[in-house]
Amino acid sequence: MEFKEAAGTRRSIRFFRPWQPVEREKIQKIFEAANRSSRSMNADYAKAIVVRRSELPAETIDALRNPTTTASLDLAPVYIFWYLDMDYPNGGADRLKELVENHVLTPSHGWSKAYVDEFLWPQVLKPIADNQMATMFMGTIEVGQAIANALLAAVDEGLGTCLHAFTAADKVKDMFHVPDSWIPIWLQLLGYPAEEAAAGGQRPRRPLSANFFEGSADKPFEEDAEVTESLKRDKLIQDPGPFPHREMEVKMISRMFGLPE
């Protein structure tokens, strides 16, 4: 699949086959995409544990639920809980000045490694390490750079995948001999779709020029037309949903299921 087409397809997925096992290798590479991620400082931000359904005791899936996500960790063969780590910065320094040795970080760009121990890592990246907020901060937003690897791997892997709010963290902390260090960020579920893999149509966005603005920020970003028509055939822009017959695919599967319609 390609990028524009696996980035069209995504969905949240909530309609698993229970049955149908996810294999280890297709795991495997969805964890590489998360680890090769955009990442400042070249640090580990972004935790993961994989851990299948049936390895899960009853009560632990029974702590996650919430009324919107019961049905979802009922279906999902596979859970992967997503974590910051805060310890992050540790060994800041020596990672970057292992990318001034790999002249990724070069002289022509101001880099070298004196200015990594005079300047960058005292002034700047120390003040970070020693505050939690801004810790919590710039590791959140790296870290869901990661997840957002992953959830694209896992669409182009023929998966359905969704993130869900992480609750229980201290029963799966328990369970799993979690580091202190690790906050909880999301639950991603995963699994063989069993609806259609459209989900009923690519779900309601609003116009590039509601969010997006060039040179100033009242000058909304107008799209081209030529653009938006490649985007339409490269299949990033796809069809809008509700389909005509998701309302019914839906109850099919609900009754299938035994879930409410």
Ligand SMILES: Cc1cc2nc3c(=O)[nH]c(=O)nc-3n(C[C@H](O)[C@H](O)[C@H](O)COP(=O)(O)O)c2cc1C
Second form
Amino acid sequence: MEFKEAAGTRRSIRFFRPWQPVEREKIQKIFEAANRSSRSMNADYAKAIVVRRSELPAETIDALRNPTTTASLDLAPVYIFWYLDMDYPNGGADRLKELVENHVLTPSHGWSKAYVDEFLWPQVLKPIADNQMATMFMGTIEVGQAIANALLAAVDEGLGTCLHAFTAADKVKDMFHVPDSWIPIWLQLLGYPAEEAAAGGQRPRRPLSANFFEGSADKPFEEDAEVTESLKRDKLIQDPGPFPHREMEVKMISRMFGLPE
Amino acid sequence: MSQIDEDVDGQDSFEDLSSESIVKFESVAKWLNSVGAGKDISAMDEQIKLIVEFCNFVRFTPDELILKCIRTLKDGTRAISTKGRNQTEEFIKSFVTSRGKTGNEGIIEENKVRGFFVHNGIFMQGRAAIL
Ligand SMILES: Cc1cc2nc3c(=O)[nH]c(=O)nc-3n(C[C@H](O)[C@H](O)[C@H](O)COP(=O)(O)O)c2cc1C
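In place of the form predicted alone, output the structure of the form predicted in complex with the ligand.
After this comes the whole thing, all chains and molecules, with the earlier chain placed first.
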């Protein structure tokens, strides 16, 4: 799938086919996409554990249930538990020096190994590492970037996916031997969609002019109609929901799974 | 008759409801309108009967049941009461168990009752019935 189509096709899927397992190779591709996310310090912020629902004891699934997540937990065959590793600053100086050695961070832009060792680490990065709030603030953004790649990779593989509140973290921690430095971020549910991949049409979003600006925050970015049309052809912009048959689709799927209508 | 005898206002004076009397309650009208059955409720006969039986089991009116799931904050705004919602979940489970429904049959019936609460704004989710 082309990038624009994957970005345009991604939407939160909440009805999965519980009977169709997800191939392990697809999980690898999703993890690789996450591992390629842009990151400061070239650090490893995001950690994730993939688990198949069929391998989980019923009590663990029950512990994960909360009012927003219960039904999808029964339907999704794969759970990915996303964490932030608060130890990410450790080794930061070495990783940055590696980038200097690889001519990624270059003298043309002010970089040197001496700068990393003598100034950047003691004056900038160590104070961040010593400040839990700052470490957390930076880290959650970075995990978000990794997860965004993972969501798109899942769509690219023809899967449905949705992020969910990650509850019962203590139970999960014990069960999967999660290190103390990992903080739970989101639970990603994954599987083949039981609803059509378009899931009733693209979600309503405000126009670019509501969120993006040119030159000044009071000058909304104006769309070029031709570009907008080309993005429709490339499927970044798709038919908006709700499709006329969406209500019936949801009713029928709900009935299939015995969910409230 | 109810096996739930803990608490609360109204239970002692509760009079059994019928399919005719229950539709006069605001929460029932809200539910039926939201499902899209406001004009023709005949398609909902079975679900209405289920909610009648549920109310008669727990011995609360439908409006009282919804109110139990809501609390009013100091500033006057309304929020979903976790305690009330948990109690509702217990009510739903005891009701369905008392009817001898288990497994997927039980899940389906629980979710039919949950629909009444959901359409009244009480966010809750039940299990899905899978093999
Ligand atoms: C960080 C994050 C957390 C979310 N948590 C939940 C959740 O707990 N339960 C749920 O049903 N959806 C959850 N969602 C999905 C959003 O509700 C969803 O993004 C919304 O429906 C917008 O639609 P889209 O993702 O299809 O574009 C979450 C999404 C994100 C990005």
